[in-house]
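Shown next as structure tokens: one chain only, the form predicted alone.
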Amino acid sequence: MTDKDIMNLHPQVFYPLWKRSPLFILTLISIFTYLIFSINYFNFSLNDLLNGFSKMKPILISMVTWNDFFTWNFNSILIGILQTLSMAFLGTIAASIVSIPLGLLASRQVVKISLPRFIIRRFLDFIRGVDILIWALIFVRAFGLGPLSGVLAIFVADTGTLSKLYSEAADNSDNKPIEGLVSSGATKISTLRFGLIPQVMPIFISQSLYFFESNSRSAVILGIVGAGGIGLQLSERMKAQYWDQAFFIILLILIMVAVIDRVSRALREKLINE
């Protein structure tokens, strides 16, 4: 069959996209209209941007002008970094442990009855739907300022997301080992232990490593709202307008995140390759 024959049989395939899908044109018009509305709503002006940049100039100069460097309180900065890493690590570890049973219970490979699975998934949707900053504000209000509020915020927020990812990993696992164990008369626990868990555990660990990497950045923001750590140290220095020390802390945060990202990526690649 030649190209001409195909064009005669299916001419609509060769139409321009706007002819094949009027919805595409409607979507473009809607996006353009909303873009115009957003620009008018926020009232962007060149004068405001120039005034903002002029106000930033002395701040930027203060950031790169380090005064009395050796008199800074490096002890509090070091403690803040260690607290931030501890928040990210403890929150991720706790969420990973709790998410394994929740994720398996939310998977159709484990729970065949739809009603309990539906209830668990909607519960996870609720947890995941509340942002980590909101959880941090709630726990700061309940437990006071400090790293405990940050750990709990990371734990709750990550539990919803990790459980969802774990359940999807279990749903997408290979059925053949599971069916082989079932046909040989294995119990439900044995089927999970030897048929499902070996398939999904490397994925679980890889996802947890990625979340630890992400949480090391989130923990900095949580510190700004009162959860302690290096974020609190950064916030205090910015309020006091110690811009040189604030910039130094930002550099340390960038180095910390880069190191964690490098190590986490290497571990994830090793797990995936194995």
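So that the term is clear: the rigid core is the largest set of C-alpha atoms that superpose within 1.5 Å between two forms. As the structure is a computational prediction, the values presented were derived from the model and not from experiment. Residue numbers count along the first chain shown, from 1. Compared with the form predicted together with the partner chain:
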The other form holds:
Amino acid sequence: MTDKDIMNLHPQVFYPLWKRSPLFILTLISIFTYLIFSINYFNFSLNDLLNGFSKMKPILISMVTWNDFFTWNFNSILIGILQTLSMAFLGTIAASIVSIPLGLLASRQVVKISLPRFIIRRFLDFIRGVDILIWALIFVRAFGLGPLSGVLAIFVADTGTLSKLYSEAADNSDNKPIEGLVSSGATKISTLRFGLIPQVMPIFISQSLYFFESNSRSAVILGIVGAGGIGLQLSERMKAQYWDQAFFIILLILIMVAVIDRVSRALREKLINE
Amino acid sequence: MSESLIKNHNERLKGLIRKRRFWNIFLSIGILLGLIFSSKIIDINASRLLSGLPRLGDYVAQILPSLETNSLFLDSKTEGSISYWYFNLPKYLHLLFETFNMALVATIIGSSIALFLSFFAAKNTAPNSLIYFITRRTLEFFRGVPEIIFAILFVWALGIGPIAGIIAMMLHTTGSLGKLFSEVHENSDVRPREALKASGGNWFSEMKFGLLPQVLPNLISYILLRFEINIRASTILGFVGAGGIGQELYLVINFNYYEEVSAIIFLIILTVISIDILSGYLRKNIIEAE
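Okay, that's the form predicted alone, but what's the structure of the form predicted together with the partner chain?
All chains and molecules follow, beginning with the one already shown.
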């Protein structure tokens, strides 16, 4: 069989690209057109970009030259990191505690009537629509600068997400233990306690751990709007253009997040296996 | 016989309960210690919380609009109407459009770069282990640093405006999507690629015909998910001057233009939720079509 025979055997494979997958070409063209539109829309100019990047060169150099390393204020950096971790911890714990009743109330498994479930779900959607940094900004206006506002921001933002995840975990739980309890005449409370909670608790805990992990990340940036922690130290140093110290803090943050990731992953695996 | 079975069972049950109890106590003590320690560090206590709560209530009451039912649909000159509350709507819509475009451009460019890099960051497609290692670490750095930190840096270098925000989001998108894409590559079926290799295909055609067709639905679904995340991110990057509606929100919060705060926040929520729903719908269809 020559190449020509094969081509005659399966002609559709050898059509030109636009005929074989018009959708693909169409997508490419529309993305390309959109990018050209956005260059205009954002007044993007390569010149400005290159100018900006050339301005960044001294910053990048000063980021990695640590001349006066031993004179830096390590104390405030350490306190910043501890504050960030505490904010993440308190926020996650508070959100988890509130999310258990909220999540159960928003679950099909617990509340059979759809109206209260619907109201709680829309309320949670509303909370989740607002970014954590916006919450932080609002709490800073109400409570003043400091980590307390950060804790509250994490608490509110996480309640929105955790309750939803908890309610989904409860929705997906097995019906049989619950039915067994109901058929043997258990009360509503003990049905929940012995039928549902043992199934969902490991999931709840592992999700909370996961959120602690992601919160230690988001707690970092809360300091930028004045909610304390290591983010405050970082943004102060960036404003004062102490790029070397700022870069040092960024490295510390990366290490901190990596360590927490490892620990929390190990704990989660342990919990799920138990 | 049956007695020993029951005995055995009881022993096992006791062991399980003991184990469970140990974990419960371990966790409770850990949490308790953590609570004490962390509340000490950030100096949180009941009296501070309680004294702050009424202030929070006041603030929320102030930012909520004072709508009146009998003048709800009157023009923007009348206090208590919706159009009075949203008198600045054209400006908001303009800013929302900018926010949307920032997220879209950053997602498109970021995911393109991520797709390119992901081949070098997946164990089964990387040409050698040195390139694999370098790409992995680079991607880790780009997704480890929060985008708002990048935004501060780029605002400093490129000036205030959406370009700084786009580049910041783009870097973060590259970092996280690059990792996700490479994991998808690693989980892909190796047989189509082996067949191509056996019939004499080169690396490029191996990727194009053996790998991409399998992973594309997954990649698109990840891109859509990232787009949702970027929409959220682009609403806050303005806090540091990187464009979008966040810049206006930061301004009205700091200048205490109370009712505008809630007006903008409601608009943001509306945008975020509708994009989430739309993209969730698309994602579901893509995965089901697979």
